[in-house]
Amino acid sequence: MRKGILSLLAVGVLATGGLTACGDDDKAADPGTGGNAKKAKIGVILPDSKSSARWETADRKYLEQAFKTAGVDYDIQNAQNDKAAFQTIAEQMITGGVNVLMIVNLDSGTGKAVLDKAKAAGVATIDYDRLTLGGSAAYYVSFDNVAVGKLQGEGLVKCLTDAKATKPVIAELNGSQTDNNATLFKQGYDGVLKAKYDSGEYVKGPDQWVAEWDNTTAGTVFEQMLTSTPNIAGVLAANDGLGNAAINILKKQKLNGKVPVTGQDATVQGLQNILNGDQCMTVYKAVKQEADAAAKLAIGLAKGEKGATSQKVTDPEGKREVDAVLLTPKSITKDNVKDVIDDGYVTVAELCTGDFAAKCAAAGIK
């Protein structure tokens, strides 16, 4: 119920705009702004490498490039979904002299504990990609996650419309309930689907959270959904991993390609599923833009500058406004898979392997 309430109160964008930075000597010793008291060093804690490939294949790469170009010291580590390891890494980074700590929390409780320790030590803090509810991060850099969910809902509606589906039963395979982003995605797609449910045009079917975004768990959950509700005609899966788990179960029933499935992250696997006709869409979040924006902010803070943004989000649990940078996501279908390639996020060599070479060619990817 708590998450249901948060989905109504969750992060709202109060203004739009880009990121700027300016010097502020008066704020140099403020834990929220970094400082000149010690050498610039930035610590980054990524969450895992299992829930999504992006953390290691994209975020780490782009952050490293930005830090190296700026000539600042940095330490990027992955907690591999271990809360104890997450806190240990943070403590080591703080005692090791970072003056900026950027985290992707595993849950808000663990994230808050780490952020509070950093703040007490005079370390500037940034929530990266996921907002820590009740936390103390001075800044938040992410995508507009309600907009991500809205694109997913609209994508599923288009796929069902194209398929001329009549009163389709929809299954919702949500992300981890401890991840505020999953709440925001659900807020976005439920905002689209509710009108369809209320009008009777669609039938609301099973609706379940998947702990820790675990794909194996998602497969088990969806198999149970399909057993209890064999007439499922559409699957709102919150990311490509969950979507692929559902597709694998649909394949067992020879329903893949017949039941539209959504996704998110534009992973190689997700894009291949789209080219194969098994997944109807994904949401592309240009991770380089997100990483570059976060790195620019972190580098400025590490050098004693004050970060200034023209966007804010509301932390409904902490009842505070957080300075933010929110980027715009993009819907990807078979018609524009090429856009992800053109942007450099996925390479032709990665995507167009084996049998997918011909499918890539048919989609205009060379």
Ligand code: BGC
Second form
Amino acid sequence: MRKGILSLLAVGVLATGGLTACGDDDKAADPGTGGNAKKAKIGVILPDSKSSARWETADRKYLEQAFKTAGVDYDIQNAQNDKAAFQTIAEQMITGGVNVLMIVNLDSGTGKAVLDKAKAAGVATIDYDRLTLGGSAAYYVSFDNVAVGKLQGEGLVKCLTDAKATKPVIAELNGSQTDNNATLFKQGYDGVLKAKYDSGEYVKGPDQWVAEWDNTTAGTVFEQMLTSTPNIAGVLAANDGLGNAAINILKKQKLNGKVPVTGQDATVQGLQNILNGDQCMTVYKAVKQEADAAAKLAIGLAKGEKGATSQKVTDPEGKREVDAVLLTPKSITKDNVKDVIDDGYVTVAELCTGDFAAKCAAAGIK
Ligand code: BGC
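Same protein, the form predicted in complex with ligand BGC this time rather than the form predicted on its own?
Let's see the whole complex now, leading with the same chain.
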């Protein structure tokens, strides 16, 4: 049944492609498109540039590279955490003639509105990194986000075990409650931590969502946590930015390095916090793989082809299965920071500045 709908959709895309090409022929303006081939134009909307460095330093860069290599026209814009701007950008892209729109939603509600508009205009859509609940994207390209959370939970357990912590009180700084990924990360780390809470090995402390992944808010939230619960002995922070906010508060009490803190994204700041001993781990997601996979599917869709994916995710709200690419995340501690460098995600010049030169050398990074 679902396959039937998909092939209908695929036919729809092909038919639209044909019509567009005819339109172009009528105007006889674009001999470069070669008769009935559809000219690909891909629009990408990134969410912001503050909740994580990745969007501008990694995603934009790798997507650009992939589109340039394929020789397709593209437009990548950043909504800077503004939902109204997000919708305006989408509308401009649709009127501007994109035939594929790839979004990282700011929340499912506004994401869905954009996807629906695109669909009505015959534009194919991809959910990039974040699934839009109740949405209609043809594909979802991301990492296994429950696995990301599991690595964070296991990483925290390892650091606490190494530190011989007894009955540690754990604080949880979750991401934005409107980001489905944050829910999945929490599912992953709570899956690890719950057993420890239940057995009495760990004590469950404060547990809060950080609206919009805002790092300043995270600092305020964590300061309140530490005031109300001064014996916090481990911090499950959902990404490097939230982790850094917690570390800054711990520093004020000279508790940095004593209370392990987790992270995600292998940002330069997160990796430096790891080299300093202030952060216990981060999760590296090879964004190049994610961008390449999404670009490949987008280019296919732009040409009216339906690419093959081997995975599916269930959208619990829309109650539909979405064709997906889910990549595998990797845990990074002081012992393997080098792997992130070797993969080309962060350069020695970025990481090993000033005082970090010696710390890099000690970690085998040249
Ligand atoms: C992404 C993370 C990122 C966070 C904040 C999540 O949806 O998967 O990599 O740190 O958003 O931008």
